[in-house]
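So this first bit is one chain, no partners, the form predicted on its own, shown in structure tokens.
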Amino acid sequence: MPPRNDARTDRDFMAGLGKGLSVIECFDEENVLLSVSAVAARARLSRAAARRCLLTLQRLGYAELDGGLYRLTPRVLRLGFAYIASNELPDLLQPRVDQLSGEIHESCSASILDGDEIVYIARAATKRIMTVALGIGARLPATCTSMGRVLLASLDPDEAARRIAAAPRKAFTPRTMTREEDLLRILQQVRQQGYCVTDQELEIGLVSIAVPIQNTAGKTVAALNIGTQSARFAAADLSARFLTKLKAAQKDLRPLIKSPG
């Protein structure tokens, strides 16, 4: 789950919309069925507050019951895809990402940071990769990935660090880093190299390099990304073979970028 920050002083704040956003998330790929008592544990809610968010919602058409448990319904992803016609970033990142997959035939992916986990916004996919289908809106943990590593580097170090020590950090692999001081020096040596590299760290054989992408006043808005598996290419061999290629795809979308203001 997201971390939320502590509201209750917040005279602005909407305690309603914060618990029902929270209910909504508390459903996933692994969670698509959940009773009233499990969403209230893990939305951190009591019974009764759950209880009627979920009926709150499937009144309005974004939950339904199914033999007593709850779903959510596609009307849920009006939500995603506001943020999608809203924001410029997916239609900027798309094509280039598109571009980049053709030229070298290997996956390519672009992705923002949200708290702990890397979201991904444009996608182009050569073959299958990973085990775990990816597309817009998928969502993996920050710490073990390289789009992730290279988002956590561009915050400031003590938000960085914060949001290592807040985060899971669960081993999906016998070589997935998860203590916080391994981190924070992968981290150090990203922000002085500029790009990431893991090597099996979030599934066996896949290994992937990324680079940040600014905008106009250089601030890191996204993370692009090539992945491939290691029977193709060594960990190691990865900058040699594709660093080239992401800065130049880096270099290009920076005009692109409008500063905010």
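Residue numbers count along the first chain shown, from 1. Model, not experiment: these values are computed from the prediction. What changes on going to the form predicted in complex with the DNA:
- Within the set 154, 60, 35, 85, 85 is the hinge position, where C-alpha fit passes from one rigid part to the other between the two forms.
How about the form predicted in complex with the DNA, since we already have the form predicted on its own?
All you get below is the one chain by itself.
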């Protein structure tokens, strides 16, 4: 489990904690109820270890037994909520996301970058526009989403290139950009124009536009986007239609987001 050997850090690594967390992450949309063996297989643990983790989680109220199978309880939300509550960003962005969505009657979201994925931290949906539901905490690949590209573009170019090189670049649709050089060129363009439009690269029929959200120090800390259906707006029309609103939100939010330290 420990990726590297950090001398001291290696001694202080608590294997049990790592295993338990990976057990929690075993559960998802397609795996609501899992058996001990299934968890062991998914988390790459021995059956005994998986069982001990599940028993512990059950004892602590994070999991419950349902006819021989385990399921997570709402108590698990306490963990994710520890982040939401400890980070002011979601609180600051959610009202504005709600407002924007109400004004334009389109889905609106905010996300941050975590490795090569974006993580939704605020969201307001008019109706479900994607086949998959995207609630808070949901993750999408950064390389093929408008918010992800805006966030990647805000990084040091070398760092951005590194993450793109390391990221799996699956072609979700025929339009998905997968070539490294194409992505780097797009990032360059995003840096210049200050926003990003994606045209059905994640799902056919889905278009979106995103802008970076900066803190008082000017550092990009999140991305804000509007997503809609290509049947209603062509990708080329998104900037003319929504960019003013997004830029206004960007400007309003900036003084509210204090830089750390």
